[in-house]
Every structure is written in structure tokens, then in C-alpha cells.
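One chain comes next, on its own, written as C-alpha cells: the form predicted alone.
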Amino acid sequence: MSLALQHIRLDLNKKRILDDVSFNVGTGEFISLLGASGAGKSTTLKVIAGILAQDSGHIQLDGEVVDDIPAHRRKTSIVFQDVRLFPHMTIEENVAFPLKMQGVPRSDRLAQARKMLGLVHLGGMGLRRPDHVSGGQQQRVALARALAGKPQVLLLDEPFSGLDEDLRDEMRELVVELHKALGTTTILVTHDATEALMISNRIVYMRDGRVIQDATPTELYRNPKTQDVASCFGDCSILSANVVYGYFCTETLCLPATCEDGPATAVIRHDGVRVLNADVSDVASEPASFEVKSVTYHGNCYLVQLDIEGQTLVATSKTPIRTGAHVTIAIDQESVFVYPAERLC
């Protein structure tokens, strides 16, 4: 089933939570809501749901308007953070609870809940009480019930996010797995970048209520359209100069910038800035060395600060440095995006 959100607006208390969100989705399509908390995602993932009702605006699945049909008639189901399990019901009766509602006869939807049990990798629990479970298998029943009533848009609002790293690991590839298998058109709510990278078919980038970017995964990261999408992957430094003549320039350092001339900022990407050579002058004499203002332990690597004229510029190293040194350093320019100060978050 495909979806699209048509000019979404809404207010909660007088407040302006949606403000004119535009998307599609395909059928089949895997995408991602990502953001900072507040950015409205999970109210979008509400309105298309029919738990919130927008506005203005309107809600489209496969070409038809759902504004007035109510959340048990859009062939819907969603998946909160809170799994929202009915403690007095076995597994397999809370999987099955979206087809008693469906009027299911008892046979045939518990026969059903075992059936989606199973591609969860829970079968021969369904008799066992939630209670009597872990967390994570609590949040495999809860998908299996968001799947068993057969929806054609599944809805996951940050399911994983209450989990530990090794439970959200094996989440994310059941979800991938489920979605190869079933192709249920889905959207995920997340305020990880890494995992909206990982699985999905594409990303839409909110801030406070709007969509900022909706692009591919590969798109969206190597050419992110505002600051906050551009450090949203990873750790970043953030430096302010002015852009003169296509180049963003500090006293010591010039990046080559696309953006017209005046005040800047860049992000750049840690990863991105390499220490070449250490001690390469006392006095930091040379435009090209910088000052060490410490340096951190990471495992895999040295995280270098480096003074920029009042500013702090973070580069790797896979050798320790002390505190003081000047080094040279190379950065890529894949890693640096330089944005006018007008456009800054």
C-alpha cells in the first residue's frame, strides 16, 4: 500500500507541533523518521495512524483520502516503545487480540498468533504470560500483534530504543527480515542516524515539525541540506568563519565552501581530519600546524583537539600526542560541509 502525507498541520495546545509535513511512501517501501526529540515524529506516525487528527492537510493510502476514517478501519497497526501488552492474556491471545476485533472466529486467529510467533522466533511461548518474558521478547509480541491482523502500513515508533545494544541489534534484523518477507509497507521512528542508515529504503529528516530532507540514505549523509542533518552522523566539530571567494576561512585554515560569501559554519566529520605529523613546530609559526589541546583515547584511534584560533577542531591519530605539540593535518573534503549563518539551527 502507498502512502502520502499531504501539507500536515496540526496544533496541540496552542502549539504548532506539524507544520506543513509533504511525503510519500511506496509500496513496500521501507523509510525512516529521523530527528531530535520534539521534532514531531512520533505525532506524524499518530496522524497517519488516526490516534491524532491533523488540522489541515490530508492523509492518502493508495490514492484514497482516510482523513475521516477512524484508526480501526485503516489497515494500520502500530508499534510503541511501550509494548501496551494486556497482562491478563497469554502471548499467543494478545497476538491475536487485532483479529478478535476483526471478528476472527478463536481457532483461526490463535492458529494465526502461532503462525507469527513463529516468524518472531518466539514458537512454543504463546501459552507463557508477559510477565513471564524479557523485555526483548515482549517487543518481538508486540510486532507479531502489530503483524497478525495483516496491515498494509506497519508503524514503529522507536521500538528498540528501550532495549540494551545487543537486543536492538537482533530487533533491527528481525524488523529487516519481517519487512524482506512480508514487504508491509513501513515507517520507522528514530533518532538514531546510524540505524535509519542501516535499514532503510529512505530517510525523512524532521525538525521542529517540518521535514528538512527526504532523501536516500546515501544522499542524505553525503549531501545533508542544514547543520543539524550533517552532524546528526556522528561526532562532529563545528567551527564559525566567513566564506570569501568560495572558501571558508579561518586565520590558519581554508576549506573550499559552496555557499556564497559571509558568515559560516562548517561541520566537520571526526573521522575526516587526520594527523599527518606531530612537533612540527615550536612556535606554531607554519599556517598549516595546530596547536594539541588534548587528546583522548578511543580504542581504534587518538581524538586529537586542536586549537583554531579559540575554537577546537577535532582530528584522529592512530598514535598517541602529547598535549601541546603542533601537528600538520589532512582532511577530507567529503567530511566538511559549510552551511551561511542564516540557515544555522
Second form
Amino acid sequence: MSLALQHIRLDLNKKRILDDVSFNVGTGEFISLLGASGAGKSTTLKVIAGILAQDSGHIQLDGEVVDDIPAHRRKTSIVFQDVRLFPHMTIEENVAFPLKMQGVPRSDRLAQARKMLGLVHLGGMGLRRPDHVSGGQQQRVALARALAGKPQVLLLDEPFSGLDEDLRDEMRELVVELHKALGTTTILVTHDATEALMISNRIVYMRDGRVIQDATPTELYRNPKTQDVASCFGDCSILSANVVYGYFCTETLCLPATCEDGPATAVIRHDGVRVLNADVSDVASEPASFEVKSVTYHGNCYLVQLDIEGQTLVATSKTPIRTGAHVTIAIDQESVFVYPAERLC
Amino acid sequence: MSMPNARAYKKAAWIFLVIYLICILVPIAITVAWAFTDYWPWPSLFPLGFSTRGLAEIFNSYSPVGGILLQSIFIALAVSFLAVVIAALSARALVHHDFFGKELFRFTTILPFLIPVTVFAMGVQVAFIRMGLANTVVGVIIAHTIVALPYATVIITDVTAATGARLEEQARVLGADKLQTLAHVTVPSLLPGILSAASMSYILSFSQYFLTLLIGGGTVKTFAVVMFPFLASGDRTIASAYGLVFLGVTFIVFLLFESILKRLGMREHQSFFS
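Can you switch from the form predicted alone and show the form predicted together with the partner chain instead?
Following is the full complex, with the preceding chain placed first.
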């Protein structure tokens, strides 16, 4: 089922939470809502599901406006970050809950619940209580429960963030697997940009209740529209300087920029900066050599912190480098993103 | 270092347990003993002479105590029902909604805590006489409910706040309408608090003497009202027999509450209303 948000606006406690949010999700698509906490991602899910009513704008499911359809009849389902299993029911009763609400007879719905539990690799655990299984298993029960009612749109509100690394990968694979198997239109809320890159067809980046960029993962990674989109993937240096005649220039570093002249910020990805020659000389004789402030070992490379007139630029090096040495570097064009400096108000 | 310490703690715990048991069990034992005692003069350590006079007085006297007992239980159950329903609704308003005068409302829910029953009974009596509720069972139920409400409200407000709206939200997106959410999610998750509040209200009503006497005007007889003269007059055999019946009946009602809790799926596999 396709979904469309049109100019959604919402104030809570006199604070604007969503400001003109619009995007579309095609049938069977898997999209991620990406952004820092407080960006309005979870609120957007609640508006889609009908738990919160927007102040203006429309939600459409398959081209039909559903603003007046209450949450329980919207055919959307949410898996929350804090799991929310019903503590007074067994695991299979939890999973059967949406079917029970639809009036499916007890034996049928329990049989279906067991089938769903099999899909999330929890077969045979149906009679346990939610608090008798691990956190990762609880999250899978919640997923099975959300899917049991055959929702047209599945909304996942950071369902992996409470889990540790291994479980998170496992859960992510499970979600992708289920999406392939069932083809349910899915929206995942996450603040983990790499996660969004890995599993979605499209990413909607939000900040302060607004959609900043709506693009495919490749597009978002290669052409981030703003500084925070560029830096959300982590592993980058952020430098401030002025853009003069199309170049972002500090005293010692000059990079081509596409934005207009004036104060600017550059986001430079670590892996786009390589150390060329270590230890050119201890005296900064050459103009393009930088002093090494510190070095950290990162497994596949060394991360070298370079001093750029008091700011720090991180470069990578295959070989260890001495702190205090002077080095020359090469910077990849496509790892540099220059944006006009944001005015702080 | 830690071993003798642990031993000392254990010893202290035992001492407290024994003191606790003495405080609870000895009075009960003495009540039981007195209920079947004919004669227990001062220096003698044990009662002299067994007697069933006390129980005989209760069950064979001119005043039909069985009817009074049933009426007391009925009043107390009605009070717990009313108190719990009103408290649950107030708790919901206090926890989940914002409205003008909310803090004042919060204060008024615990106000009866602060006013002595004797003082507020006078006011209630005057009002009830005007409304024609004095000397009626309904009047007594309402008066008891006023006393029980603050306790019930405090208990249920805490449980409501602890439960939050999370599970209700979840039920809604899983396709439950408002009534289904109430029946399958809200009530079951509040149930432990609801039953604590019900037990509390029950015992407050069942043991209420002064208020019942004043509002009921002697026409509405409850077990506590009938029992009191024997306590005051000093016929310990009969008073203790009443005490024993009081204890037994309360115990049975609480067991009933407990079994309802289990039946309604808080601790068993069956779910609520399924």
C-alpha cells in the first residue's frame, strides 16, 4: 500500500514538532526516517498511525485521505523502541492480539500466532511470559505481533537501538528478510545513518521537524544537502573557514567549494584524506605540510589528527606515524562537502 | 570479615521477624482464647473454663447477626466498588490529562485524609438529613466511600502513572478500539492496584463505627456497630467472639479478591475476558 504525507504540521505544548512534512512511500518500499533525536521522526510515525492527530496537512493511504480514520482502523502498525509487550499475556497471546481484535476465533488466531513466531525464529516459545525471554527475543515478538494483523504499512520506531551489536545485526537481517518475504510497505525510524544506508530503498532525513533531504542511499551519501546530512555518517572532520572566489581556504589548506563566498563549514570524510609523505621534515618548511597532533590505531588504518591552525583534520594512514611529525596529504574531491556557515540564533 | 557480619544481619532479621509475629499473632491468639473462655481471673496465666457463650450470643441472640453480617459485607463491597471506579477515573484524569484546576483537584482527592472523621461526619450528617439520605443504607455507603476514596485514589494514581499510556497506544495501533483497549489492556494492567484499593476500601468500610452510627442513625446496623457495645461494656467473651467473626469474614473476602486476581489472568495463562 502506498503512503503519502502532505504538508503535515503539528504543535505539542505550543512547540512546533512537525513543520510541513511531506514525503511519499511507494507500495512495498522500505524507507528510513533518519535524523538526530528530537527531529520529529517518532512523532511522524505516530501521526501516520493515527495516535496523534496533525494540526494541518493530510495522510493518504493508497490515494485515500485517512485523516478521519481512527488508529485502530488504519491498517498501520508500530513496533516501538520500548517493545511494549502486554505483560499479562503469554507470547503467543501477544502475537495473536491483533487477530483477536479482528474477531478471529481463538484456535485459529493462536495457530497463526505460532506461524508468525516461527517466522521470527521463536517457534516453541509461545507459552512463555514476555518477561521470561531476553530483550532481543522480546523485540522479535513485538515484530511478529505487529505483522500478525497484516498491516498495510509497518512502522518501526528504532526497534534495534535497545539491543547490543550482535543482536542488532541479527534483528536487522530479520527485518530485511521479512520485508522480502511479505513485501509490507515499511518505514524505519533510526538515528543510525549506516543502518539506514544498509537496509532502505530511500532515506528521508529530518531535522527540527522538517524534511531536509529525501533521496536514495547513494544520493544521500554522495550529495548530502546540508552539513548535518553530510556529517551524520560519522567519521568526518568539520572545519570552519571562509569561501573566497569558490575556494574554501584556511591559511594552509585550500579546497574547491561550490557554495557562494562567505563564512563556510567543510565536512571532510576521514577516508577521503590520506597521508602521502610522513616526516617530510620537523620544520614546517613546505606550505602544505601539517603537524601530527596524535595518532590512534583503528585496525585497518591509523587515524592521524592533523593541526589546521587550531582545528583538527583527520587523515588515514596505512603505516604508523609519530606524533609531532609533519606530513603532506591528498584529499579526495568527493569526500569534501562545503556549506555556507549556519547562523546560530 | 563478611561472614560474621552476614550472620549478625541474619540474626537481627530473625529477631525482627519474631517481634513482628508476636505483635500480630499474640493478640489474635488472645482474642481466640477469650472468645471461648468462660472465666479468666487476674493472676492466672491460662483461662479457667471453656465456653461457647460468645459465639452462641452472636448466632442465637435476638438480634439476627447473620443479616447484619451480610448487610455489612454488602455495604463494604459497594463502597469498594464505588471507591475504585471513582478513583480509577480520577487517577486517569490526573495522570493522562491536563485541565484547568488540576492541582486543586489533586489536592481535593486527598483532602479527607486531613479532616478527622468525627468532624466531617457532622457536616455529612447535616447534609444527608437535608437530602433525606440520613438513616439509609445508601447514605452510609456514600459516607464510607468519602472516607475510602483518598486511599483508593492514591493507590490507583500511582499504578496508573507507573503503567502510563504506552500499552494503550500499542493496543490502538494493533487494531483495538477504545472499549477493547479498556477491557484487554487498561484494566488488566491496573488490576493489582485496583484490587489493593478495593481491599483497602473494603476494610475501611467494614470497620467503620462512628460514621455508620451517625449517618445510619442506629437504623442501619453493621457488624462494627453491633460489636462496639460489647467492647465498651467489657464483656470480653462476646467482644472477642465478634472479633473472631470479623477477622474470619475479612479473611474470606480478601481470599476472594486474591482469587479474582488470579482468575482474571494476572498470574495465569488465561487472558482477561477471553
